[in-house]
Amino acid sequence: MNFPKNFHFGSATSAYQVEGAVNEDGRGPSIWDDFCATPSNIRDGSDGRVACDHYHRYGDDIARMAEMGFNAYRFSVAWPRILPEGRGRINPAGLAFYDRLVDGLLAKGIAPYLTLYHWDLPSPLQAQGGWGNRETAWAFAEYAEVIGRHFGDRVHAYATLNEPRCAAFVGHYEGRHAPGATDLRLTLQVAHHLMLAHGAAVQRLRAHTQTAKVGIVLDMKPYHPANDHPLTVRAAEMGGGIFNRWLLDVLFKGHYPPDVWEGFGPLVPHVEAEDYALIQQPLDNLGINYYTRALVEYDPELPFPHAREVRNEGAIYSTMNWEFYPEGLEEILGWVHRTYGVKELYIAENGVALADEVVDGRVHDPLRTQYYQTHLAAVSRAITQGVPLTGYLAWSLMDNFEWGQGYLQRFGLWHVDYATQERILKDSAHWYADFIKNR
């Protein structure tokens, strides 16, 4: 495989999924604390109160990352740990934790990739309408300024938002994530306000950084028609338009894609005249989260885009029911590079959930190793074709709280015994460490 000499290899986590300590050192409540408190929202009835106890075990976790040869680690800051009310009063103990984390990473030669928002909106802001309230975008900009001013260029890269598509659609239309709404008009307005928040945050971060890279992280997947019927082809095109182009176009072209806008009809968001210019801030990089593709058929019973996902019989699937499809990563990377001309890309998340078991102190997960081998090969091919890739961050560093799935899905390179908090490197982690060291 072909990777540049200064390429970043590491892994990723997010605050609510690994930190725990939700009631410690002045952290305020988030929408995920509230969502988990409602019976039936989480499949196993769990929550992130303890998670992986990374808040207390970060030092050992950093040491283990260094032993694996990582030179990068992506994490998110918990907004309610910094601003418990969402804006206004700053919590020094929250900043101090991330000081310890960032300084610990730097001491081991690990580049910090800091994500400002991985879905844990402070509850007081949700009480005022959450992301459906345009004012939340300006609250986020204030939060971004606090972080940028405090950490500056100690951080290698800032991402304003993680998967705003998921935060909007899964949280406000499908109802499977916090805050649990099911309103498409609200969803599209939320997505627009998230884009406003991104643009305003980029401006605030720029004011306090010189060498740190500023960007955003989007989840993407190719949409493929399961047959050649024109309606199926159109459904796949529009499905991909919503999943991929809806946010990419407004970020890099300064407008929403006209065909998808027309498809949403009267549900499109309210946009003010100056919004597009604010959203279309120049970016240093773009993080891509990739897991699988969508294979779809046309279904007239479904709302726009009338795309129903179907299984690819004979393919390997994860316990999340996601197809192994490494070719899709190469496809997405090439398409983004050609279509949007982003100056720098990195893989911010890529991984697979499997039914892992500890046997004699080891976790044998050959399918995960296969997944990483084939997807890293896809990344290498994209680099050979001229895609400006600078890093690969596996999802996830360790098994963790997998949102609406609770602790039922294991994505980690490290197995976590949630009763004891023992970490065990899975076979795939040993393979990944050897891969990094033997390049």
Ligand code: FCB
Contents of the next structure:
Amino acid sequence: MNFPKNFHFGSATSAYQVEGAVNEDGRGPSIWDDFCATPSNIRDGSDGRVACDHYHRYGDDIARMAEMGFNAYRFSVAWPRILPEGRGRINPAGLAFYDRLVDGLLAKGIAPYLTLYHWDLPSPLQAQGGWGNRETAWAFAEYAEVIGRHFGDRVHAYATLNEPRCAAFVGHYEGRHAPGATDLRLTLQVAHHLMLAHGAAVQRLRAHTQTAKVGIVLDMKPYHPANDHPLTVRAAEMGGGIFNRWLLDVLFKGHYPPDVWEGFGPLVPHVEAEDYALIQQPLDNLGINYYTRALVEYDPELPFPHAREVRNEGAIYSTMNWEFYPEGLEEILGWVHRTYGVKELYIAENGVALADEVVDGRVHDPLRTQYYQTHLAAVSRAITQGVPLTGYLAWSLMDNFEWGQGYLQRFGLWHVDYATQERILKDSAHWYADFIKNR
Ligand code: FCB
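So that was the form predicted on its own. Now I'd like the form predicted together with the ligand, please.
Full assembly next; the chain just shown is listed first.
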């Protein structure tokens, strides 16, 4: 495989999914604490109160990452640890935790990738309308100011938001994530406010950084028609238009895609005249989260884009019911590069959930190794074709709280025994560590 010399190899996590310690050192509540308080929202009735106890075990976790040869680690900062009320009062103990984390990583030569928002909005801001309220964008900019001023160039890269598409659509339309709304008009307004938050945060981060890269992380998947009927082809085009182009266009072209805008009809967001310029900030990089593709059929019973996902019989599926489709990663990378001309791209998340079992102290997960091998090969092919890729961060470092699926989905390179917090490197982790070392 073909990877540049300084390429980053590592893994990713997010605050609520691994930290635990939700009531420690002055952390305020977030919408995920609230969402989990209704047990039926989470498939196993669980929550992130303890999770992987990374808040206390980060030292050992960093040591283990270093042993695996990582030179990068992506984590997120919990906004409610830094500003427990969402705005105003800064909590020094919250900043101190991320100081320990960042300094611990740097001491081991691991480049910190810091995400400011991985879905844990402070509850007091939700009480004022959450992302449906334009003010939340300015609250986020204040938070970005605090983080940028404090960490400056100590981190390698900042991402303002993780998967704003998912935060908007899964949290406000599908209702499967916090805050659990099911309103498409609200969803599109939320997505727009997230874009404003991003633009304003980029400006604040720029004011405090010289070398640190500033960007955003988006989830993407190709949409493929399951047959060649023109209505199916159109459904795939519009489905992908919502999933991929809606935010990429506004971020990099300065407007929403006209075909999708028209498809949404009266539900399109309210946009102020100056918004597009604020959103379209020059970025140093773009993180891409890739898991699978969508294979769709036209279904007139469904609202726009009339796309129903169907199964690819014969393909391998994960326990998330996501198809193994490594070619899609190469496709997405080539398409983003050609269409948007981003300076640098990196894989911010890529991985697979499987029904892992511990047998005699080991976890044999050949399918996960196959997943990583084939997706790394896709990244390598994209590099050969000239896509400016700089890193690959596997999702995830360890099994963790998988949102609405609780602890039922195991995405980790490390198996976590939640009763003892013992970590075991799965076979795929040994494979990944060898891959990194033998390059
Ligand atoms: C992504 C999220 C990440 C994790 C993976 C499986 O959408 O960013 O937190 O849940 O999916």
